[in-house]
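What follows is a single chain, given as structure tokens, in the form predicted alone.
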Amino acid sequence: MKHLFQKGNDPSRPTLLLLHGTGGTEQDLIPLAQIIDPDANVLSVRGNVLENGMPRFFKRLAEGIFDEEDLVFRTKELYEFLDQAAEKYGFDRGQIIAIGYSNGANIAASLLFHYQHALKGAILHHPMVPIRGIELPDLSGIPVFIGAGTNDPFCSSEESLELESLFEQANAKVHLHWENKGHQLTGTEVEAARSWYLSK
């Protein structure tokens, strides 16, 4: 997968795994980074699909309706290059904590929702449910910020409290931060999900 590594300055911290928006590129969300944890190192990835020319993570068959095959593909997918790319930079494969917005916040969720030690811990703006129908893994001890808009036109209000839901069910440590926005991402959403972070 097309990605950049940024080896941080303190190996203590975890890994952050950048997940771009649906025509993003692995550069978005650097800016992110530095923000949530500046000594962390870096793995930015680039979605694998394209929908008319834009980089996404998976495929979609109409706006919001997800293609539920290409979802498990990619993820599994994302799963095995996260091993890779542990073992070629030399970091703690067990410490990677999720970053994602959009579409890469799906693929993130994703990554939950099908395996037990997938990530660390997860910060997801704007997501939507990837997948129904599916018994989630024991999350135990798994932190998941969410952050969403009360007027959000991609993601509704039910489906981010049904988000929240199906994690606690998994047993992960849900917050769920509300903007009174749309889809964007605001200052404040990233400024609430950096406390989030440093108080974990």
Second form
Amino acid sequence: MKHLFQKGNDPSRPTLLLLHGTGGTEQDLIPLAQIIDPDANVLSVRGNVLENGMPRFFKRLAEGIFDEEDLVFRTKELYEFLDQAAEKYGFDRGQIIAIGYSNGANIAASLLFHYQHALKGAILHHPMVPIRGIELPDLSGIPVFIGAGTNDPFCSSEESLELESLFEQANAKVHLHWENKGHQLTGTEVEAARSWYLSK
Ligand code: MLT
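Alternative state: the form predicted together with D-malate, after the form predicted alone:
To see the whole picture, the full complex is given below, headed by that same chain.
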């Protein structure tokens, strides 16, 4: 997968896995990593799917309706890429914390829905429920931050609460942060994610 890797200054810090929104690139979330943990390694990946020229992490059939077969395939592809990247760059595979926005948050959620040891934690900015009707692995002890908007046109408040509850049923430690906004990523949400991250 197309990506960039930046080695951090402090080997005890985790590796931040950055996953952009639809139409983004691996450059987009670099400023977020600087805010959340400037000393961490950064692995920023570009989605392998193109929708009218816009990179994404999996196909969709329509807005908000996912191609589940592709979602499962692309989730496995990303999972395997993480194994390979850890080996290639020499970071600890067990210390990856995802930061995803929108489509990138959805594939990060899908990693957690499908694999027990995919991530050590996740900051999900405006995720949706990636897939329904599957049994989640035991996510005991995995911290998950969800940033949601009360007026998000892509994700209703009910869906954000459903996602929180699915993670909680799998024993993840969820923090749901609300913004009285839409789908956009605001400075206050990033600040909330940072405080949450520092309290881990
Ligand atoms: C998705 O397709 O993953 C969501 O609708 C969010 C987005 O448009 O990126």
